[in-house]
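Next up is one chain by itself, shown in C-alpha coordinates, the form predicted on its own.
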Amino acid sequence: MEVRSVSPEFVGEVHGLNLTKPISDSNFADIDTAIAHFGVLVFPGQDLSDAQQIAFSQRFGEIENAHGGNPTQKKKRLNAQINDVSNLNTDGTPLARDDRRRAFNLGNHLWHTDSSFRAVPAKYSLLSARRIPATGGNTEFADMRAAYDALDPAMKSQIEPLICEHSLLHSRARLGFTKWTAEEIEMMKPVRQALVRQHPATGRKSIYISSHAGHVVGWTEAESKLFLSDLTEIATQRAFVYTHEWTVNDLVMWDNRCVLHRARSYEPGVVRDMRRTTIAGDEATVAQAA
(Lines of atoms letter the chains of each structure in order from A and count residues from 1; the text may use other names and numbers.)
(Lines give C-alpha, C1' and ligand atoms only; values in the text may rest on other atoms or scores of the structure.)
(Ligands and ions follow the chains in the order given, each with its own letter.)
Protein backbone atom coordinates (compact mmCIF):
# COMPACT_ATOMS: atom_id res chain seq x y z
CA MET A 1 0.00 0.00 0.00
CA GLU A 2 1.18 3.48 -0.91
CA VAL A 3 -0.46 6.87 -0.31
CA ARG A 4 0.57 9.49 -2.85
CA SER A 5 -0.03 13.10 -1.92
CA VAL A 6 -2.26 14.94 -4.41
CA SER A 7 -2.55 17.91 -2.06
CA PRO A 8 -0.05 17.82 0.85
CA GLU A 9 -2.55 18.58 3.60
CA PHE A 10 -5.84 17.60 1.97
CA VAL A 11 -5.98 14.80 -0.65
CA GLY A 12 -4.16 11.46 -0.83
CA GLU A 13 -4.36 8.78 -3.52
CA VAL A 14 -4.13 5.18 -2.30
CA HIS A 15 -2.46 2.51 -4.44
CA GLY A 16 -1.58 -1.14 -3.96
CA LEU A 17 -4.89 -2.31 -2.45
CA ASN A 18 -7.64 -4.49 -3.88
CA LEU A 19 -10.75 -3.52 -1.94
CA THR A 20 -12.82 -6.33 -3.47
CA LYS A 21 -11.03 -8.51 -0.90
CA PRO A 22 -10.67 -8.06 2.88
CA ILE A 23 -7.76 -5.80 3.85
CA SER A 24 -5.26 -6.50 6.62
CA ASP A 25 -5.36 -4.80 10.01
CA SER A 26 -2.07 -3.11 9.12
CA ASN A 27 -3.46 -1.62 5.92
CA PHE A 28 -6.61 -0.53 7.71
CA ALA A 29 -4.51 1.27 10.34
CA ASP A 30 -2.59 3.05 7.57
CA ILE A 31 -5.85 4.16 5.92
CA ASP A 32 -7.18 5.34 9.27
CA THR A 33 -4.05 7.44 9.79
CA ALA A 34 -4.17 8.79 6.23
CA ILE A 35 -7.82 9.90 6.35
CA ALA A 36 -7.19 11.76 9.62
CA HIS A 37 -4.28 13.60 8.00
CA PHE A 38 -5.69 14.32 4.55
CA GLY A 39 -9.46 14.47 4.92
CA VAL A 40 -9.98 13.05 1.40
CA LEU A 41 -8.64 9.74 0.04
CA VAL A 42 -8.95 8.49 -3.56
CA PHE A 43 -8.83 4.74 -4.29
CA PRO A 44 -8.57 4.34 -8.09
CA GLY A 45 -9.53 1.17 -9.96
CA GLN A 46 -11.81 -0.46 -7.37
CA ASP A 47 -14.42 -2.50 -9.29
CA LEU A 48 -16.69 -2.98 -6.28
CA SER A 49 -20.03 -4.67 -5.91
CA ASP A 50 -22.46 -3.13 -3.41
CA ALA A 51 -21.69 -5.94 -0.97
CA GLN A 52 -17.94 -5.33 -1.25
CA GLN A 53 -18.37 -1.59 -0.75
CA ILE A 54 -20.47 -2.26 2.33
CA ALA A 55 -17.91 -4.73 3.71
CA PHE A 56 -15.02 -2.27 3.31
CA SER A 57 -17.05 0.59 4.76
CA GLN A 58 -17.98 -1.41 7.85
CA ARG A 59 -14.33 -1.49 8.87
CA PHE A 60 -14.73 2.20 9.82
CA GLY A 61 -17.89 1.83 11.89
CA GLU A 62 -21.62 1.37 11.63
CA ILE A 63 -23.13 2.28 8.28
CA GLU A 64 -25.81 4.91 8.53
CA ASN A 65 -29.19 3.74 7.22
CA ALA A 66 -30.11 5.69 4.09
CA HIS A 67 -33.69 6.25 5.30
CA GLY A 68 -34.55 9.94 5.53
CA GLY A 69 -31.68 11.10 3.34
CA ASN A 70 -34.02 11.60 0.39
CA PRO A 71 -37.72 11.80 1.30
CA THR A 72 -38.69 11.85 -2.40
CA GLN A 73 -37.39 8.31 -2.94
CA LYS A 74 -40.46 6.30 -1.98
CA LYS A 75 -39.11 3.14 -3.62
CA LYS A 76 -35.47 2.20 -3.22
CA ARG A 77 -33.27 1.06 -6.11
CA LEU A 78 -30.45 -0.12 -3.84
CA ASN A 79 -29.69 -1.79 -0.51
CA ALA A 80 -30.79 0.27 2.52
CA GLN A 81 -27.11 0.68 3.49
CA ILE A 82 -26.34 2.35 0.15
CA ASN A 83 -27.26 5.98 -0.55
CA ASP A 84 -28.38 6.22 -4.16
CA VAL A 85 -26.95 9.53 -5.36
CA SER A 86 -27.41 8.67 -9.02
CA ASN A 87 -29.85 10.25 -11.46
CA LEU A 88 -31.59 6.93 -12.10
CA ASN A 89 -35.09 5.56 -11.76
CA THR A 90 -35.78 2.19 -10.12
CA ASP A 91 -35.57 0.59 -13.59
CA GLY A 92 -32.10 2.05 -14.21
CA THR A 93 -33.17 4.72 -16.71
CA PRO A 94 -32.33 8.42 -16.16
CA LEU A 95 -34.94 10.47 -14.32
CA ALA A 96 -36.96 12.89 -16.40
CA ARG A 97 -35.85 16.50 -16.24
CA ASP A 98 -39.02 17.52 -14.36
CA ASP A 99 -39.04 14.53 -12.02
CA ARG A 100 -39.46 15.53 -8.36
CA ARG A 101 -36.65 13.16 -7.35
CA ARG A 102 -34.25 14.81 -9.79
CA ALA A 103 -35.19 18.25 -8.45
CA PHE A 104 -34.39 17.07 -4.94
CA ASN A 105 -31.07 15.55 -6.04
CA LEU A 106 -29.97 18.89 -7.50
CA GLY A 107 -29.45 19.95 -3.88
CA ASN A 108 -26.28 17.83 -4.00
CA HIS A 109 -24.82 20.52 -6.27
CA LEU A 110 -24.74 22.91 -3.30
CA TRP A 111 -21.82 22.89 -0.85
CA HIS A 112 -22.75 20.51 1.97
CA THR A 113 -21.55 17.90 4.40
CA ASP A 114 -23.42 14.59 4.53
CA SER A 115 -26.07 14.09 7.19
CA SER A 116 -25.55 17.36 9.06
CA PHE A 117 -29.37 17.32 9.06
CA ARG A 118 -29.23 14.42 11.55
CA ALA A 119 -28.85 15.04 15.30
CA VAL A 120 -25.73 12.83 15.20
CA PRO A 121 -24.06 13.80 11.91
CA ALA A 122 -22.04 11.47 9.71
CA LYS A 123 -18.37 10.61 10.16
CA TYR A 124 -17.11 9.34 6.78
CA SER A 125 -18.60 8.96 3.31
CA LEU A 126 -17.38 6.55 0.62
CA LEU A 127 -18.57 7.25 -2.93
CA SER A 128 -18.17 4.70 -5.72
CA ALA A 129 -18.39 5.67 -9.40
CA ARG A 130 -20.13 2.87 -11.32
CA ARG A 131 -21.14 4.76 -14.50
CA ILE A 132 -20.19 8.36 -15.26
CA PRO A 133 -20.90 10.97 -17.94
CA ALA A 134 -18.33 11.50 -20.68
CA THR A 135 -18.09 15.14 -19.61
CA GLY A 136 -19.03 16.99 -16.43
CA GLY A 137 -20.24 15.47 -13.18
CA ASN A 138 -17.05 16.17 -11.24
CA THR A 139 -17.11 16.47 -7.46
CA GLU A 140 -15.45 19.31 -5.59
CA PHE A 141 -14.16 19.07 -2.02
CA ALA A 142 -13.32 21.96 0.30
CA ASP A 143 -10.99 21.75 3.33
CA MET A 144 -12.75 23.35 6.30
CA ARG A 145 -9.64 23.03 8.50
CA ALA A 146 -7.60 25.20 6.15
CA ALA A 147 -10.55 27.59 5.84
CA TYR A 148 -10.76 27.94 9.64
CA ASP A 149 -6.99 28.45 9.95
CA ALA A 150 -7.17 31.30 7.41
CA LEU A 151 -9.80 33.26 9.36
CA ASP A 152 -8.66 36.31 11.29
CA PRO A 153 -8.81 36.12 15.11
CA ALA A 154 -11.94 38.29 15.31
CA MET A 155 -13.90 36.00 12.99
CA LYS A 156 -12.72 32.90 14.85
CA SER A 157 -13.95 34.42 18.11
CA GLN A 158 -17.28 35.33 16.53
CA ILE A 159 -18.10 31.89 15.11
CA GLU A 160 -16.69 29.78 17.99
CA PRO A 161 -19.86 29.84 20.16
CA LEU A 162 -22.44 29.84 17.34
CA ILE A 163 -24.99 27.07 16.81
CA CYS A 164 -26.90 26.57 13.56
CA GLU A 165 -30.08 24.75 12.66
CA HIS A 166 -29.62 22.24 9.83
CA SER A 167 -32.34 20.67 7.71
CA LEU A 168 -32.93 19.36 4.20
CA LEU A 169 -35.73 21.92 4.15
CA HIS A 170 -33.13 24.71 4.19
CA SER A 171 -30.92 23.34 1.40
CA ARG A 172 -33.79 22.48 -0.96
CA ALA A 173 -35.53 25.82 -0.38
CA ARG A 174 -32.46 27.49 -1.87
CA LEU A 175 -33.38 25.84 -5.19
CA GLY A 176 -37.07 26.68 -4.93
CA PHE A 177 -38.06 23.21 -3.69
CA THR A 178 -40.70 24.08 -1.09
CA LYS A 179 -43.66 21.76 -1.68
CA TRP A 180 -43.62 19.00 0.92
CA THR A 181 -46.08 16.60 2.47
CA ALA A 182 -46.72 16.74 6.22
CA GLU A 183 -44.88 13.41 6.55
CA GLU A 184 -41.82 14.77 4.74
CA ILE A 185 -41.74 17.92 6.87
CA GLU A 186 -41.87 15.79 10.01
CA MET A 187 -38.96 13.70 8.70
CA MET A 188 -36.86 16.82 8.07
CA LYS A 189 -37.23 18.62 11.39
CA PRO A 190 -34.23 20.94 11.96
CA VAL A 191 -31.41 19.81 14.25
CA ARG A 192 -28.70 21.87 15.91
CA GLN A 193 -25.00 21.74 15.06
CA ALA A 194 -21.97 23.65 16.33
CA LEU A 195 -20.46 25.99 13.73
CA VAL A 196 -16.91 25.11 14.84
CA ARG A 197 -15.78 21.51 15.38
CA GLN A 198 -12.52 20.09 16.71
CA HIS A 199 -11.26 16.87 15.16
CA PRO A 200 -10.89 14.12 17.80
CA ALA A 201 -7.78 12.60 16.17
CA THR A 202 -5.80 15.70 15.19
CA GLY A 203 -7.19 18.45 17.43
CA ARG A 204 -7.57 20.74 14.40
CA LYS A 205 -10.59 23.03 14.31
CA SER A 206 -12.80 23.39 11.26
CA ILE A 207 -15.81 25.36 10.07
CA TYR A 208 -18.86 23.08 10.17
CA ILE A 209 -21.12 24.68 7.60
CA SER A 210 -23.44 23.34 4.91
CA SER A 211 -26.26 24.29 2.57
CA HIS A 212 -28.40 22.46 5.15
CA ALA A 213 -27.57 25.22 7.66
CA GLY A 214 -30.30 27.83 7.41
CA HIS A 215 -30.45 29.63 10.72
CA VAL A 216 -28.06 30.79 13.44
CA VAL A 217 -29.72 30.21 16.81
CA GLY A 218 -30.57 33.56 18.41
CA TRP A 219 -30.25 35.54 15.18
CA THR A 220 -32.90 36.82 12.80
CA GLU A 221 -33.55 34.91 9.60
CA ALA A 222 -32.16 37.70 7.39
CA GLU A 223 -28.88 38.12 9.26
CA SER A 224 -28.50 34.33 9.55
CA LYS A 225 -28.83 33.77 5.81
CA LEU A 226 -26.50 36.62 4.94
CA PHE A 227 -23.85 35.55 7.44
CA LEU A 228 -23.93 31.87 6.42
CA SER A 229 -23.78 32.81 2.74
CA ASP A 230 -20.75 35.05 3.33
CA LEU A 231 -19.02 32.41 5.48
CA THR A 232 -19.56 29.72 2.84
CA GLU A 233 -18.08 32.01 0.20
CA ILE A 234 -15.00 32.57 2.38
CA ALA A 235 -14.65 28.86 3.21
CA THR A 236 -14.89 27.61 -0.38
CA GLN A 237 -12.29 29.84 -2.00
CA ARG A 238 -10.35 28.07 -4.72
CA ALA A 239 -7.27 27.78 -2.47
CA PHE A 240 -9.19 25.37 -0.24
CA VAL A 241 -10.84 23.29 -3.02
CA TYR A 242 -9.88 20.06 -4.81
CA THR A 243 -11.80 18.99 -7.93
CA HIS A 244 -12.07 15.25 -8.54
CA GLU A 245 -12.53 14.23 -12.17
CA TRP A 246 -14.13 10.82 -11.94
CA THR A 247 -12.96 7.65 -13.63
CA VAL A 248 -15.16 4.55 -13.55
CA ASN A 249 -14.42 2.45 -10.42
CA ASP A 250 -12.93 5.32 -8.45
CA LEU A 251 -13.80 5.14 -4.76
CA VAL A 252 -13.45 8.43 -2.89
CA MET A 253 -13.61 8.63 0.90
CA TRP A 254 -13.87 11.84 2.93
CA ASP A 255 -14.29 13.02 6.49
CA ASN A 256 -17.59 14.88 6.85
CA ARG A 257 -16.44 16.47 10.10
CA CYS A 258 -13.99 18.72 8.25
CA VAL A 259 -14.76 18.51 4.52
CA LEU A 260 -17.47 20.06 2.33
CA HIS A 261 -18.32 18.71 -1.10
CA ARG A 262 -20.63 19.34 -4.05
CA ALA A 263 -21.43 17.69 -7.39
CA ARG A 264 -20.97 19.67 -10.59
CA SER A 265 -23.37 19.82 -13.51
CA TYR A 266 -23.58 17.36 -16.39
CA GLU A 267 -25.90 16.73 -19.32
CA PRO A 268 -29.46 15.86 -18.22
CA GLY A 269 -30.51 12.40 -19.39
CA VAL A 270 -26.94 11.00 -19.30
CA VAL A 271 -26.41 8.18 -16.79
CA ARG A 272 -24.44 9.03 -13.64
CA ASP A 273 -24.54 6.04 -11.27
CA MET A 274 -22.87 6.95 -7.97
CA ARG A 275 -23.31 4.90 -4.80
CA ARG A 276 -22.42 6.13 -1.33
CA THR A 277 -21.96 4.39 1.98
CA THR A 278 -22.02 6.71 4.98
CA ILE A 279 -20.40 5.92 8.31
CA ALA A 280 -22.52 7.04 11.25
CA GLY A 281 -21.07 9.62 13.61
CA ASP A 282 -20.16 9.00 17.25
CA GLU A 283 -21.93 11.88 18.99
CA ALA A 284 -23.95 15.06 18.56
CA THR A 285 -22.02 18.31 18.16
CA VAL A 286 -24.34 20.09 20.64
CA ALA A 287 -27.37 19.24 22.75
CA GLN A 288 -30.61 19.25 20.78
CA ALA A 289 -33.58 21.47 21.53
CA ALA A 290 -36.51 19.76 23.22
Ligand code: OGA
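Numbering follows the first chain given and starts at 1. If you're wondering where the values come from, they're calculated on a predicted model, not measured in any experiment. Throughout, rigid core stands for the largest set of C-alpha atoms superposing within 1.5 Å between the two forms. First, how it differs from the form predicted in complex with this ligand.
- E9 shows a C-alpha shift of 2 Å or greater between the two forms [criterion: core-superposed Cα displacement of 2 Å].
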The other form holds:
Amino acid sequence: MEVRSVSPEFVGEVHGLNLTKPISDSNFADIDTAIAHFGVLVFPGQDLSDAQQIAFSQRFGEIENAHGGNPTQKKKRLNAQINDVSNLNTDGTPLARDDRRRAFNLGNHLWHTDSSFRAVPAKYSLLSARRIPATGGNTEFADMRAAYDALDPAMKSQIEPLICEHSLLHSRARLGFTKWTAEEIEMMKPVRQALVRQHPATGRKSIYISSHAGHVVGWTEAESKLFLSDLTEIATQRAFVYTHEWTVNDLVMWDNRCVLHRARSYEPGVVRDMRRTTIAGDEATVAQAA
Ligand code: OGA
Ligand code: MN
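Structure of the form predicted in complex with this ligand, given the form predicted on its own:
Whole complex next, starting from this chain.
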Protein backbone atom coordinates (compact mmCIF):
# COMPACT_ATOMS: atom_id res chain seq x y z
CA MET A 1 0.00 0.00 0.00
CA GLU A 2 1.21 3.49 -0.91
CA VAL A 3 -0.33 6.89 -0.13
CA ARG A 4 0.59 9.65 -2.57
CA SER A 5 0.08 13.24 -1.62
CA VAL A 6 -2.06 15.12 -4.14
CA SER A 7 -2.36 18.89 -4.44
CA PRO A 8 -3.72 20.59 -2.35
CA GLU A 9 -2.02 18.88 0.55
CA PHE A 10 -5.11 17.61 2.41
CA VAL A 11 -5.77 14.90 -0.19
CA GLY A 12 -4.03 11.51 -0.37
CA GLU A 13 -4.35 8.92 -3.14
CA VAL A 14 -4.15 5.32 -1.99
CA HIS A 15 -2.67 2.65 -4.28
CA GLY A 16 -1.86 -1.03 -3.93
CA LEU A 17 -5.00 -2.14 -2.10
CA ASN A 18 -7.87 -4.31 -3.28
CA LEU A 19 -10.89 -3.28 -1.24
CA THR A 20 -13.09 -6.08 -2.61
CA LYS A 21 -11.15 -8.33 -0.19
CA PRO A 22 -10.66 -7.97 3.56
CA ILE A 23 -7.63 -5.79 4.29
CA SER A 24 -4.93 -6.57 6.86
CA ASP A 25 -4.78 -4.88 10.27
CA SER A 26 -1.54 -3.19 9.28
CA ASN A 27 -3.04 -1.74 6.08
CA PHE A 28 -6.05 -0.60 8.09
CA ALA A 29 -3.78 1.13 10.62
CA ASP A 30 -2.01 2.94 7.76
CA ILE A 31 -5.35 4.13 6.31
CA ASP A 32 -6.43 5.27 9.77
CA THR A 33 -3.24 7.32 10.12
CA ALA A 34 -3.59 8.69 6.58
CA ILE A 35 -7.22 9.85 6.96
CA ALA A 36 -6.34 11.68 10.21
CA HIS A 37 -3.43 13.40 8.49
CA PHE A 38 -5.07 14.25 5.16
CA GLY A 39 -8.84 14.57 5.64
CA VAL A 40 -9.63 13.21 2.15
CA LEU A 41 -8.43 9.88 0.67
CA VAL A 42 -9.00 8.75 -2.90
CA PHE A 43 -8.94 5.00 -3.66
CA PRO A 44 -8.97 4.66 -7.45
CA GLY A 45 -10.01 1.46 -9.29
CA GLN A 46 -12.20 -0.14 -6.59
CA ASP A 47 -14.97 -2.07 -8.37
CA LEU A 48 -17.06 -2.61 -5.24
CA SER A 49 -20.39 -4.31 -4.69
CA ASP A 50 -22.62 -2.72 -2.03
CA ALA A 51 -21.73 -5.57 0.37
CA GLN A 52 -17.99 -5.00 -0.18
CA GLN A 53 -18.36 -1.26 0.35
CA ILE A 54 -20.27 -1.93 3.58
CA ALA A 55 -17.66 -4.44 4.79
CA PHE A 56 -14.75 -2.05 4.19
CA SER A 57 -16.64 0.86 5.76
CA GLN A 58 -17.42 -1.14 8.90
CA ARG A 59 -13.71 -1.35 9.67
CA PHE A 60 -13.94 2.33 10.67
CA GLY A 61 -16.90 1.97 13.01
CA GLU A 62 -20.64 1.62 13.03
CA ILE A 63 -22.52 2.57 9.86
CA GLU A 64 -24.90 5.43 10.54
CA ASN A 65 -28.60 4.64 10.34
CA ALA A 66 -29.74 6.46 7.18
CA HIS A 67 -33.20 7.15 8.67
CA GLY A 68 -34.06 10.84 8.49
CA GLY A 69 -31.25 11.59 6.03
CA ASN A 70 -33.65 11.98 3.13
CA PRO A 71 -37.33 12.38 4.05
CA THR A 72 -38.34 12.43 0.36
CA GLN A 73 -37.12 8.84 -0.24
CA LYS A 74 -40.12 6.88 1.03
CA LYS A 75 -39.15 3.76 -0.90
CA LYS A 76 -35.45 2.88 -1.09
CA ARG A 77 -33.57 1.73 -4.20
CA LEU A 78 -30.66 0.37 -2.16
CA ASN A 79 -29.77 -1.45 1.08
CA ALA A 80 -30.61 0.57 4.23
CA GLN A 81 -26.89 0.90 5.06
CA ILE A 82 -26.21 2.75 1.80
CA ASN A 83 -27.14 6.39 1.22
CA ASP A 84 -28.44 6.70 -2.31
CA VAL A 85 -26.94 9.95 -3.58
CA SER A 86 -27.71 9.11 -7.19
CA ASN A 87 -30.23 10.96 -9.35
CA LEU A 88 -32.16 7.72 -9.93
CA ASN A 89 -35.67 6.44 -9.39
CA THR A 90 -36.22 3.02 -7.76
CA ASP A 91 -36.37 1.55 -11.31
CA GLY A 92 -32.89 2.94 -12.13
CA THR A 93 -34.00 5.69 -14.52
CA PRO A 94 -33.11 9.35 -13.89
CA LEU A 95 -35.64 11.28 -11.80
CA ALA A 96 -37.79 13.79 -13.64
CA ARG A 97 -36.53 17.36 -13.48
CA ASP A 98 -39.42 18.46 -11.25
CA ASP A 99 -39.42 15.38 -8.97
CA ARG A 100 -39.21 16.49 -5.33
CA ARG A 101 -36.65 13.75 -4.60
CA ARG A 102 -34.41 15.38 -7.20
CA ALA A 103 -35.03 18.81 -5.68
CA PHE A 104 -34.03 17.38 -2.31
CA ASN A 105 -30.82 15.81 -3.71
CA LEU A 106 -29.82 19.15 -5.23
CA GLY A 107 -29.19 20.27 -1.65
CA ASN A 108 -25.92 18.28 -1.95
CA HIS A 109 -24.69 21.00 -4.31
CA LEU A 110 -24.41 23.40 -1.36
CA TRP A 111 -21.30 23.29 0.87
CA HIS A 112 -22.05 20.93 3.74
CA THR A 113 -20.77 18.29 6.08
CA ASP A 114 -22.70 15.02 6.29
CA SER A 115 -25.28 14.59 9.04
CA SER A 116 -24.54 17.86 10.84
CA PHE A 117 -28.35 17.83 11.18
CA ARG A 118 -28.02 14.90 13.61
CA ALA A 119 -27.24 15.43 17.30
CA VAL A 120 -24.28 13.08 16.86
CA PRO A 121 -22.95 14.02 13.42
CA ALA A 122 -21.09 11.69 11.07
CA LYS A 123 -17.41 10.86 11.31
CA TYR A 124 -16.43 9.55 7.86
CA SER A 125 -18.21 9.23 4.53
CA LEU A 126 -17.17 6.83 1.77
CA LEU A 127 -18.55 7.64 -1.67
CA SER A 128 -18.31 5.15 -4.51
CA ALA A 129 -18.79 6.19 -8.15
CA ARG A 130 -20.67 3.42 -9.98
CA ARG A 131 -21.87 5.39 -13.04
CA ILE A 132 -20.89 8.95 -13.85
CA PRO A 133 -21.84 11.58 -16.42
CA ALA A 134 -19.41 12.18 -19.32
CA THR A 135 -19.00 15.78 -18.20
CA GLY A 136 -19.72 17.65 -14.98
CA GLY A 137 -20.69 16.09 -11.67
CA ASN A 138 -17.38 16.75 -9.90
CA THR A 139 -17.26 16.84 -6.11
CA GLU A 140 -15.40 19.61 -4.30
CA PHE A 141 -13.84 19.34 -0.85
CA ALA A 142 -12.73 22.20 1.40
CA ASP A 143 -10.25 21.87 4.27
CA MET A 144 -11.73 23.51 7.37
CA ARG A 145 -8.49 23.10 9.37
CA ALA A 146 -6.53 25.23 6.89
CA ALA A 147 -9.46 27.68 6.76
CA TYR A 148 -9.47 27.93 10.56
CA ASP A 149 -5.70 28.38 10.74
CA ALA A 150 -5.93 31.29 8.26
CA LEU A 151 -8.50 33.25 10.32
CA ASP A 152 -7.17 36.27 12.19
CA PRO A 153 -7.00 35.97 16.00
CA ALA A 154 -10.06 38.22 16.56
CA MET A 155 -12.22 36.03 14.31
CA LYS A 156 -10.90 32.87 16.01
CA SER A 157 -11.96 34.21 19.41
CA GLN A 158 -15.30 35.42 18.07
CA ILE A 159 -16.30 32.01 16.67
CA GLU A 160 -14.85 29.85 19.47
CA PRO A 161 -17.93 29.95 21.78
CA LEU A 162 -20.62 30.06 19.05
CA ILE A 163 -23.25 27.38 18.61
CA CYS A 164 -25.35 26.97 15.47
CA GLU A 165 -28.69 25.36 14.81
CA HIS A 166 -28.55 22.79 11.99
CA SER A 167 -31.42 21.18 10.09
CA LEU A 168 -32.16 19.80 6.63
CA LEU A 169 -34.98 22.37 6.63
CA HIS A 170 -32.35 25.14 6.53
CA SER A 171 -30.26 23.73 3.68
CA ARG A 172 -33.32 22.91 1.54
CA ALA A 173 -34.97 26.30 2.23
CA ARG A 174 -31.92 27.91 0.55
CA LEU A 175 -33.09 26.31 -2.70
CA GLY A 176 -36.71 27.30 -2.18
CA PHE A 177 -37.72 23.83 -0.99
CA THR A 178 -40.14 24.67 1.81
CA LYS A 179 -43.19 22.41 1.33
CA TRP A 180 -43.10 19.58 3.83
CA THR A 181 -45.58 17.28 5.51
CA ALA A 182 -45.89 17.35 9.31
CA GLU A 183 -44.18 13.95 9.41
CA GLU A 184 -41.22 15.19 7.34
CA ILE A 185 -40.82 18.27 9.54
CA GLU A 186 -40.74 15.99 12.56
CA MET A 187 -37.83 14.06 10.92
CA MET A 188 -35.87 17.30 10.41
CA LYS A 189 -36.00 18.74 13.92
CA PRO A 190 -33.02 21.12 14.42
CA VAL A 191 -29.98 20.19 16.48
CA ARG A 192 -27.11 22.27 17.88
CA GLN A 193 -23.48 22.11 16.81
CA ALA A 194 -20.37 23.89 18.00
CA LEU A 195 -18.93 26.21 15.33
CA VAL A 196 -15.34 25.27 16.21
CA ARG A 197 -14.30 21.65 16.58
CA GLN A 198 -11.06 20.11 17.68
CA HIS A 199 -9.97 16.87 16.04
CA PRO A 200 -9.51 14.07 18.58
CA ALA A 201 -6.56 12.50 16.71
CA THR A 202 -4.59 15.57 15.61
CA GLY A 203 -5.71 18.27 18.04
CA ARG A 204 -6.24 20.61 15.08
CA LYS A 205 -9.17 23.02 15.24
CA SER A 206 -11.56 23.45 12.33
CA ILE A 207 -14.57 25.55 11.33
CA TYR A 208 -17.72 23.43 11.52
CA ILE A 209 -20.17 25.08 9.15
CA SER A 210 -22.65 23.66 6.69
CA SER A 211 -25.57 24.69 4.51
CA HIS A 212 -27.60 22.91 7.22
CA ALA A 213 -26.62 25.67 9.69
CA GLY A 214 -29.42 28.21 9.76
CA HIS A 215 -28.92 30.23 12.93
CA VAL A 216 -26.30 31.22 15.42
CA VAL A 217 -27.92 30.55 18.79
CA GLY A 218 -28.84 33.85 20.47
CA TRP A 219 -28.39 35.96 17.33
CA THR A 220 -31.06 37.56 15.16
CA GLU A 221 -32.01 35.80 11.93
CA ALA A 222 -30.48 38.47 9.68
CA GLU A 223 -27.21 38.60 11.65
CA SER A 224 -27.00 34.81 11.64
CA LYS A 225 -27.59 34.47 7.91
CA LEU A 226 -25.08 37.17 6.99
CA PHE A 227 -22.44 35.84 9.35
CA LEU A 228 -22.77 32.22 8.19
CA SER A 229 -22.72 33.13 4.52
CA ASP A 230 -19.64 35.35 5.01
CA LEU A 231 -17.87 32.64 7.00
CA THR A 232 -18.67 30.02 4.36
CA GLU A 233 -17.26 32.33 1.68
CA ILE A 234 -14.03 32.83 3.66
CA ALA A 235 -13.71 29.11 4.47
CA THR A 236 -14.24 27.86 0.93
CA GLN A 237 -11.77 30.07 -0.90
CA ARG A 238 -10.05 28.25 -3.77
CA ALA A 239 -6.80 27.85 -1.77
CA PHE A 240 -8.62 25.45 0.59
CA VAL A 241 -10.48 23.49 -2.12
CA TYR A 242 -9.76 20.22 -3.94
CA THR A 243 -11.91 19.31 -6.95
CA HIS A 244 -12.40 15.60 -7.53
CA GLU A 245 -13.06 14.67 -11.15
CA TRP A 246 -14.57 11.23 -10.89
CA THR A 247 -13.52 8.09 -12.73
CA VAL A 248 -15.85 5.08 -12.45
CA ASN A 249 -14.90 2.91 -9.43
CA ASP A 250 -13.22 5.70 -7.51
CA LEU A 251 -13.96 5.45 -3.81
CA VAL A 252 -13.44 8.74 -1.98
CA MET A 253 -13.39 8.87 1.79
CA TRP A 254 -13.47 12.06 3.88
CA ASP A 255 -13.56 13.17 7.49
CA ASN A 256 -16.77 15.16 8.02
CA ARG A 257 -15.42 16.65 11.24
CA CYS A 258 -12.94 18.82 9.37
CA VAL A 259 -13.82 18.79 5.64
CA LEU A 260 -16.76 20.30 3.75
CA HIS A 261 -17.93 19.02 0.37
CA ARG A 262 -20.43 19.76 -2.38
CA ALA A 263 -21.51 18.21 -5.68
CA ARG A 264 -21.14 20.19 -8.92
CA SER A 265 -23.81 20.30 -11.58
CA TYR A 266 -24.27 17.95 -14.52
CA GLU A 267 -26.84 17.52 -17.24
CA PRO A 268 -30.25 16.48 -15.88
CA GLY A 269 -31.38 13.16 -17.35
CA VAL A 270 -27.86 11.67 -17.44
CA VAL A 271 -27.25 8.80 -14.99
CA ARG A 272 -25.02 9.54 -12.00
CA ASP A 273 -25.01 6.59 -9.61
CA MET A 274 -23.09 7.43 -6.45
CA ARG A 275 -23.40 5.38 -3.27
CA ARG A 276 -22.34 6.50 0.15
CA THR A 277 -21.66 4.66 3.37
CA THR A 278 -21.46 6.89 6.43
CA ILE A 279 -19.62 6.12 9.64
CA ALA A 280 -21.41 7.35 12.75
CA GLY A 281 -19.65 9.86 14.96
CA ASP A 282 -19.02 9.05 18.60
CA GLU A 283 -20.16 12.23 20.33
CA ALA A 284 -22.29 15.36 20.09
CA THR A 285 -20.30 18.59 19.60
CA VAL A 286 -22.38 20.38 22.23
CA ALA A 287 -25.19 19.60 24.69
CA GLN A 288 -28.60 19.66 23.00
CA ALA A 289 -31.39 22.00 24.02
CA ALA A 290 -34.16 20.21 25.92
C1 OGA B 1 -22.62 12.92 -0.29
C2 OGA B 1 -22.55 14.11 -1.16
C3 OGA B 1 -21.77 14.89 -3.30
C4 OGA B 1 -21.73 14.37 -4.68
O5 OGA B 1 -22.54 11.80 -0.80
O6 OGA B 1 -22.70 13.09 0.93
O7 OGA B 1 -22.76 15.20 -0.71
O8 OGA B 1 -20.92 14.90 -5.48
N9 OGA B 1 -22.20 13.88 -2.42
O10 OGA B 1 -22.50 13.45 -4.99
MN1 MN C 1 -22.82 15.04 1.53
